Structures are given as structure tokens and as C-alpha cells.
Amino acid sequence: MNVELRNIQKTFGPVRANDDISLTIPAGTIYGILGENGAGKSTLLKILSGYLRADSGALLLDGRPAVIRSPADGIRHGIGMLHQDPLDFPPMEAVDDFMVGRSGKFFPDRKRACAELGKLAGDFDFSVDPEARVDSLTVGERQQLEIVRLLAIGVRVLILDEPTTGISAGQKQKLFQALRQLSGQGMTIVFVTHKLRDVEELCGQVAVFRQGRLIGETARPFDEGALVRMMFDREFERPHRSRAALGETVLEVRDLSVEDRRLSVSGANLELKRGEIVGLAGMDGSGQELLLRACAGLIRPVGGRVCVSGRNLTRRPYREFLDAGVAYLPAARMEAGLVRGLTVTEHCVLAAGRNNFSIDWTGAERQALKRISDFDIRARPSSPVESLSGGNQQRVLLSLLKEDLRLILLEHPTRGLDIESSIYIWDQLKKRCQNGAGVLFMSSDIDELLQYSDRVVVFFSGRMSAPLDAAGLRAETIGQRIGGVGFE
């Protein structure tokens, strides 16, 4: 299906995330959008498909007018989204959230969509369990359930948004095989990204989007250095390698065996130090997020110890690993680190944990000003979080941080994020370092592990490598380990 946006409008208040957008998509092709956050390449496709509705603009599917004004109509002109975080049931068994968005009987038959499922998925080579729970699932097997619902409703476009954010490399090539696949069988892929990389290896023709406005179209063979200067209107230099000076060890973790319904991971031992980065390497569900959430005292483990600071806080509340300095950043910002719905500012008042009855509003502005300012987020204090961009959600949590930390874990602290918001968020995590905490993440970039690490874990089915020095270790290394190589 060919698809063409036609000086598409739309705004939200002052902002204008889209400034008369017009593209042609041609049918069978993969169209990259390429731009920073905050770019307005999500809102784009959110209107051609329905999420969002446009102030004013076309749209021609196979060159005539449709109008699009809910996620149904779209599913109608054969248009599905794969948005960044899936628009999945996670107490849902995954054969139950295939079958949603279907027209049919009222009591479906779950026997020949599990068969269905399992079909589909085995002619993209995807690894979904029909009767698994989908708040079970890794993001990158979310994403495949995903996809394959969307196929089996009858989708001649698919809209993926920032879909190799927190997958594994394996995930990835599983995905990108997958949609040079649909593509050959004259499927529309348009995929929204801020990776140069991706859409190097991927698309035949990219759009690049900046401040809401179209820049340019190019078609491969793509020049990394243009399209950089496209997206930003400058280049940037990668930061290099630098070292805190380390202090007493501020994590020590001992014997310790953690588990969930999938995994167990037993006999971990780790050390960090004050002013150290440790990078957590890894497959999705392959131990890291057990170690990091049992180290940030939300799960508890059975067996073994964590120690902060020398305190043993085995097993013991939340509130005492909070009150020992310890910060947890998640992967997913809106479902667990951020609250729907509340401003900026509410979120201030809350990071203040105060008693009080009454709440000074005038202060908790000034202080959402002042964090606005200092961390650079594109918002105003009246601005509810769910509007702002992830890279500008991330310097919110960021910026709620308290300022004595011992310790701050975090999921995937980039995923989802340009080059400019990826290089910002390690200079602020950087200069806590240099303050005396230290940093233990998890992170699928096995770049991003290999550029900001001191030392890197690897993780493969539940064990845990010693710390390898960064300093000289290679890609290559990280990849053949993620891979189970050592772990015999």
C-alpha cells in the first residue's frame, strides 16, 4: 500500500510537534524516519495511525483520501503501530492478547489461535509460548506477539516506533530479517528510529525530521556524518574514556541466588566502589534486571547477602535501601519511574517525601524551574510527563534524584534516547561518580557498555561472569559471552 501525508499540522499548546509534514511512502519498501527526541516523528505516525488526529493535512492510501480518526480505523485501512513500550495485556496469557482487536464470535476459539500463533511465529523464526503470561515475556518477545497480532488482523503497514530499544542483539536480528521478509511480500514497513545504525543496515530511504519540521529525505548509500547534521544542525564527538578516582566499596553483594517464575540466578558475587561504573551485559531475561532489582531491595532474594555502604540490607523494606543512599532508575519510565497524568511540578512534591498537610505550590514551581533549567528538559512546570519525549522524560527522573546517593542502578539508562540526550545523561551520571557514588547498569548497547563501563558482567542463563576490564575489552569479546562462549 502506498501511503502519502499530505501538509500535515499539528500541535500541542505552544509546541508544534509537526509543521506541514508531507511524505510519500511507497508500498514495499522500508522507510526509515530518522530524528532526535522530541523530533516529532512519533507524533507523525501516531496520526496516520489514529492515536492521534491531525489539526489539518491529507492522507491517501494507494492515492485515494482516508480518514483516520481512531486506532480502529486505521486497523480498518490496514494500518497498525508498534509503539516504543507494546500496547500489550500483561495478565493476559499471550494466545488471549493475540486475539484482540478481532471481529468474531463471542467466545473465541483459543485451540486454532494458539495454532495460528504458533504458525505465524514460526515463519518469522519468533520464540512466543502461547500460554505464557505477557507480563512474563522479554520486551523483545512482547514485540514479536505483537507483531504477529497485527498480521493476523490483516495490517499492510506496520509502524514500528524505536523498536530495537531494550532488545538483544539476537532479538534484533530476529526483527530485522522479519521485516526484510514482510517487505519482499510488498508489505509498507515505516520504522521510527534515532539509531544511525539501524537504519543503515535496514532502510533503502530515510526522512529526517528536526523541531517538528521535515529536513530532507536521502536514500541509501547514507552519509553517517549528513544525516548527523541533519538531525541536530551540528556533529558531536563521542566523550572519552575517563575514570573516577575510587573509594570504599559501596556494593557488596555475597553468595546471593534471586529468582522469578523464569529464572533463578544463585552464587552472585559483586563489588562496586565509590566513583565506579559497572555495565551489566546480557540477553533480555537473562539474570541482569534480578541482580539490579534485588540490589535495589524490590525484590528479595533467597539467599545470600547485599550490603550498601557496609549495611546489611538483606531482605530488609524498600524504604531502608532509600534511606541508604540507593536510587533505581527502570527501563519502562511511565509505568514505573514516572506518574501518569501528574505535572512536572507534582512530581517535585513528591520527590521532596515531605509530611507536611500542606504543600507550598509557588516553591515546588520554583524548584521545578530550577530543574528544568539545570538538566535542560524541554517542558514547563505545568507539563504532564506523559507529553514530554523520553529523552526529556529521562532528565526528569534524573533530576528527582536526591543528592547524596551511594548508589544508582539502572535499567537501559538510554534506551529510546538520540545521541545528543545519550551523551547528556552520561555526563550528569558521570559527575555523580565523580561525586562518590557509584553506578551498576544494564544496557543491550554493547557500545554503550563498552564506552562508559570500568568493568563488564555478563550474564547467560541465570550465570554470572567475574568482571572483565573494560579498558581493553572488545565488542567481539562481550558478543561471544552474551552468546554463552566461557560459561561451560
Given for the second form:
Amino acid sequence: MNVELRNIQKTFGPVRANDDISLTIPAGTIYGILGENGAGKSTLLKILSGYLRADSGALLLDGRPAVIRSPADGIRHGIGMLHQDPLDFPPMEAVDDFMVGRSGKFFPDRKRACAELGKLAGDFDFSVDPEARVDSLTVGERQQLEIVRLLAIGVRVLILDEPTTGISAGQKQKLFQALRQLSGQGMTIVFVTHKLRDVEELCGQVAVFRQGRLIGETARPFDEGALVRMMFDREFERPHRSRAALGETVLEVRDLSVEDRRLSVSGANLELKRGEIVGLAGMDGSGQELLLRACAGLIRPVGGRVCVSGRNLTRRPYREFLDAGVAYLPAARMEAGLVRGLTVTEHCVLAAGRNNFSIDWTGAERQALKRISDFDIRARPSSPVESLSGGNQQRVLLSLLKEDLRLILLEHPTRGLDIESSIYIWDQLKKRCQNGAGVLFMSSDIDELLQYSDRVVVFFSGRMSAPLDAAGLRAETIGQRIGGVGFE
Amino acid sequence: MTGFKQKFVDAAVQAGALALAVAFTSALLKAAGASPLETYRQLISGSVDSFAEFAYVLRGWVPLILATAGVLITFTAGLWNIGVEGQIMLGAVFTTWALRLLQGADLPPAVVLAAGIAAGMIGGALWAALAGALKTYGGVHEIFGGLGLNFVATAISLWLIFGPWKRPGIGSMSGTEPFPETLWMTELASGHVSPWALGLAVAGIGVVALLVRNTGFGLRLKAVGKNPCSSHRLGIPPARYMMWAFILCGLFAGAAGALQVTSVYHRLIPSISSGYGFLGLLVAMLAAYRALWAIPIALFFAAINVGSIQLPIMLQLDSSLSGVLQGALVLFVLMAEGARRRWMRSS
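Please move on to the form predicted together with its partner chain, as the form predicted alone is already shown.
Below is the entire complex, every chain and molecule, led by the chain shown above.
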């Protein structure tokens, strides 16, 4: 099926996620969509599959205008999406999951579905046991199950969002083989990725997105340098950086292995000195947050060592990390940092520690007022934190940090903040460095990484590069490494 | 919206909910062929016409406000402690056990009673700690854990009444052998309510009001209830605070059970909790989780309970009407609150 998107617009508040996107995807091609985090790729495909609705624009399927209001609509039109995190039913058996979502009889024929699942899986050399529970399958197998499920309900456009994240090399080969086979049969395949190698290996054509805009389209053979420039190139002026004097080692990570359901990082090594700022680059979910959380004591490493100021804190409780002077600022400020429904004053009391049996509310309010003026927070002491803007929430979090910190870990310190707030946040962090703290942060903003880090470490699919000296480092180099160049 | 206008809107919404609840109950009464006005008159006169009747109301208010005080703590920690009913029962069981043990000893009655009440509080706390451990360490949601433990608590008290603690001769639903009158808590002149029990109840709700509003512990509990993840990050261990919330709630529920034994029934009877635990949850919700508001609301609920006793005699209506009125009230208030929020968001 030929898919044509015309002048698609979508904004989330002040953010233009899709700015006048027009694309034509012919049937029988494997069409790549390339871009960094927040480039607008997922938004566009969610619009195509019915998860989101565009503010304006039109969709044509085989030349006929179509209106897709919901995922069910999308499937009726033959458009199916394989989400990055499989949207399946973990407690079900594979065959039940396979049968979900098809219009059918009141009593579904489980036996036939089993046979059908087996046959479809066999066609693509997939290994899905119909009787196995979905949560016992690997991410790759769940993906395979989802693909045959979509095929069985008659999908003619298959969208895959970052499908090669979290699956093994063998599964990736099988997936690519299946996709080639399908496109040969006339299936339209849209392949969303940030990995240059995947594009080069699989796609016939590729569109590059950046900051909500379609930057360009190219066809095979691809020029890697050109793709990277399209993904990352921008006007960029590097301001003068004043470096703090480096002190003794504050964080030492040795042969660290950490993992979660989707990803594992192994053999990570890193050393951070007092006064130093190290930035972690990479697409979201490449392993940098696993490292950060392990350094904060929020997840337990599988192997290796984490030492803070010479003390081995590996697998010690989170409390001991706090006592050792480690602080962690999450990207999800309202979910994992602040408490919705409590005021700024109440947060000040909470942060003051556990030795206050009865609360001196007047004193606490004075404290809050001081922090509000010290950190230039636009709020009153009695404001509930959820009523503050993102920048002010981040300032509140910063203001709650203890005085004598040794290590500050941050996820996306300025995500969603305006320029003024961003500069302010970094001024504060640099001040902390001058006072002897080390800062380790992850960001998907290359400018931020280059501007503030002393060294940059790039993550790709759970692997980490050697630290790169930020002085003289080019944005393009980071961009290439984020795309996986140099990790083979 | 200004603060004053906001308050006005809030009050209007609450009044509207109240009116709806009354209208709903009136419609039910009409359908049942009774006169709503006459029913309400009977309800009120049945509870406040004489000092004796009002003393009955206070007698019901004591366990109700203690149960409410307890669940206010667990609500603060974001927990639905539906097991409060069983915690009251276990409080009563422990009190009965202590009194049976000590009634023969050569001790002043006041000491025995105090020991009995302390035992009841410990019993309630242990039962609550069990629900808490199931929740924090066993991954069993507190609603299911509490519900299960309620059944077990009922079974325990029935087994005791018909088994080890049965009356000489034959066990019966009327409960265990009553304690000697020396172990009855002193009552006000016309009977029915003990000033000591009243004092304990007032102290209880006062302590909770202070605890939740003015202590660091209360604030941390609130933080855990609103966002366990952020609390953990701030260095507040959620599991430990949830356990404490359960245990404290159990102390209050246990005290309610203890007072049912020492100052109301003077023995252990089946279902001694009389639904005060569940009613306490309703009072807490209706009071929007504010301790001081709970005082008049619990009084009102207790009055409806007492007033409804004479409905069968005077109007041939079932006394469960009080439950209908209480339930309708809570539902309409919660509904009005939900509607108000939606309206606020869209405007």
C-alpha cells in the first residue's frame, strides 16, 4: 500500500513535534526514518497508526484520503505498529496474545490459531512457542510474536519503532530477513531508528528528521557523513568554558555490569574527579541511565565495583550513598524527585532530614523563602510544587541538595527548560564543582554535552566508549558515535 | 480564582452534595411508602431527645472516632487499610484475654483495665502489622490482605466464643461470660458512656491531628502516601513508613476494640467491631482526610445510628436505613468532589 502524508502538523504545548511534514512511502519498500531523540519520528508514526491525532494535515492511502482516529481505525486501514516496548500481554500465553484484537467468533478456535501462529512463525524462521507465557519470552521473541500477530490481522503497512534495541544479533538477522521477505511481497515497511548501520544494511530509502522537521530524503547508496550532518548539524557556537581545578577521585567505577529487562551494560569503567563534569551521550535507553542509577545506589549492579570517595559502596543500600554525599536528580521531576501535592515549604522540611519531631512551620517558611530567593524560584512557599514550571521545579530540586555534596548525578538536567533556566541550572552546577563536587550527567542534547562537560562518554546499545576529551571534540563526531559508528 | 471565591465554591459544592444525598434517601423512603420528613424527625429525636439518648450517641462515637483516627494515618500514607475491622476485633480479643488472665489476680481494677486496654492496642497493632508486612514484604495489596485478615479475625473471635472461652455450659452468640462489675469502666450518671472512654477517644483524634499536621513523621508519611518513589529518592524509606502507619492505625483500632469490651459489652461478643471500622473509612473520606472535621461527622454518623434504632418500632422501617443515608452521603460527596475537579480542570 502506498502511504502519503501531507503537511502534518502536531504541537505539544510550545513544542513543535511535527512541523509541516510531507512524505511519500511507496509500497514494497523498506523506508527508514532516522533522527535523534525528540526529532519527531515517533510522533509522526503514532499519527500514522492512530495513536495520536495530527493538528492538521492529510493522509492518503493508495491515493485515497483516509481518516484514522484510533489504533483500531489504523488496523482497519491495514496499518500496524510495532512499538519500541512491546505492547503485548505478558501474563497471557503466546497463542492467546496472538488471537487478541482480531474480530472473530464468540468462541475463538484456539487450535487453529495455534496452527496459524506456528505456520506464520515458520515462514519467517521465528521461534515462538504458542504455549509459552509471553513474559517468559525474550524481547526479540515478543517482537516476533507481535509481527506475526499484526500480519495475521491483515496489516499491509508495518511500522517498527526502534526494533533493534534490546534484541540479540541473531534475532536482528532474522528480523531483517523477515522484513526483506515481506517487502518483497509488497508490504510497506517503515523502519524508525537512530542506528546508521541498520539503515545502511536494510533500508532502500531514508528520511532524516531533526527537531520536528523533515530535513531530507536520500536513497541507496547512503553517504554516512551526509546522514550524520543531516541528523546533527546545526549552528553552534561554543562559549568559553572555565574549568574547575580537579581534585582527588570522587567516583570510581570498575568493570561494572548492570542490567534491566531490556538492556545490559557490562564492563563499564569510569573515573570522576572532584571538580570534574562528565557527560554521558547516547540515545535514550542505550545504557547511560543504568550507569547513573548504579552510581546513585538506586539499582544493584550484577558485577563490578562502585566506589565513592574511596569507599566501596557496591550493593550497599541507597541510604549509604546519600550519606556518602551522592545526590541524584531525575529527568522525571514530578515522578521521581518531587512530591505532587506538597508545597515548597514542605519539601524544605522533608529535605532537612529526619531529626525533626515537631515542625517549626514559621522557621520552615523562612527557610523556603531563603531558598526561593537564593535560587530565584518563581513560587511562593505555599505553592504546591506541581503548579511550578519545569524550570522552577528543577530549581527547587537543586535548592534541596545538601551543602557538602561530593557527587551529583543528573538525568537530562535541562530537558524541557527555557534557555534562561538552563544557563542558571548550569551556573549552579559549576559552582558546586568549584566547591569540590563531581558532576556526572546524561543528556541527549549534544550542545549541552559539549558546552559543559570536561569529558564525554558515548553509549550505544549498552556499550560505552572511552571518555573523549570535550575540548576539540566536534558535534559530528559525537553524532556518529551515537549512531553506532566505532562500536563494531 | 481568589481564595475566598474558591472557598465559597467548595462550600456550595459540599452543600449540594448533602442536598442530593438527602433527596436520594427521601426518594427511597417515598418508594418504600414512608414519609421522609417523619423519618428524619424520628432519626433526630431518637438521638438527641434526652441525655440518655445522647449518651448512647457518644458511646457509638467513641469507637467510630478511634477507628477514624486510625485510618486517617493509613490514608495519609496512601493506604486503604480495609482491615481496620479485623484490627478492632483483635483488639477486643486481646483485651478479653488480658482481663480473663488478670481478673482473678489481686490487682486494683484500674490497673487490670489499663492492662486490658494496652493489650487490646497491642493486639490491634499486631494484626495491622500483619497486613502491613503482607503489603510491604509480600506484595499483597492492603485491600486484599485486609479483607482476608478480617475473615480470619471473625473466625478467631467466633472460635474463642464457642470454644476455649465459652460460657459455662454452652457457648452462645451472646458472647463470653461477662466480667465482674468491678471491671466495668465507670459510666456517667445515667449510664451508657464512660468518661474515660470519651477522654481516650478525644485524646486519640487530637494526637492524630497533631501527628499528621505538625510533625516531621506526619509529613514524611504524607510524602510516602503521595509519591513513594520521590520519597525514596529523598531518603525516606517508604516500606518502613507504611509499616509504621499500619502499626499506629492498629493501636487506635485496638483501642476501639478494647473499649467495646471494657465499657460497652463487658465481654467478647461475635462481630464486636459492629462495622465501626468500615464506617470509620467513610467518615475519613467524608472529612476529606482532616482529623478535626472527622469529629462532628463521626458524631453525626453515630447519631444516625442511634436514631435509626427506633425506626422499626415507630415507622416499621428497617434500621439499616441509617447505613443507606451514610452511604449515600459519602457517595454524593465524593461524586461532587470529582465533578468539581473536572470542572476546575476544564475552566
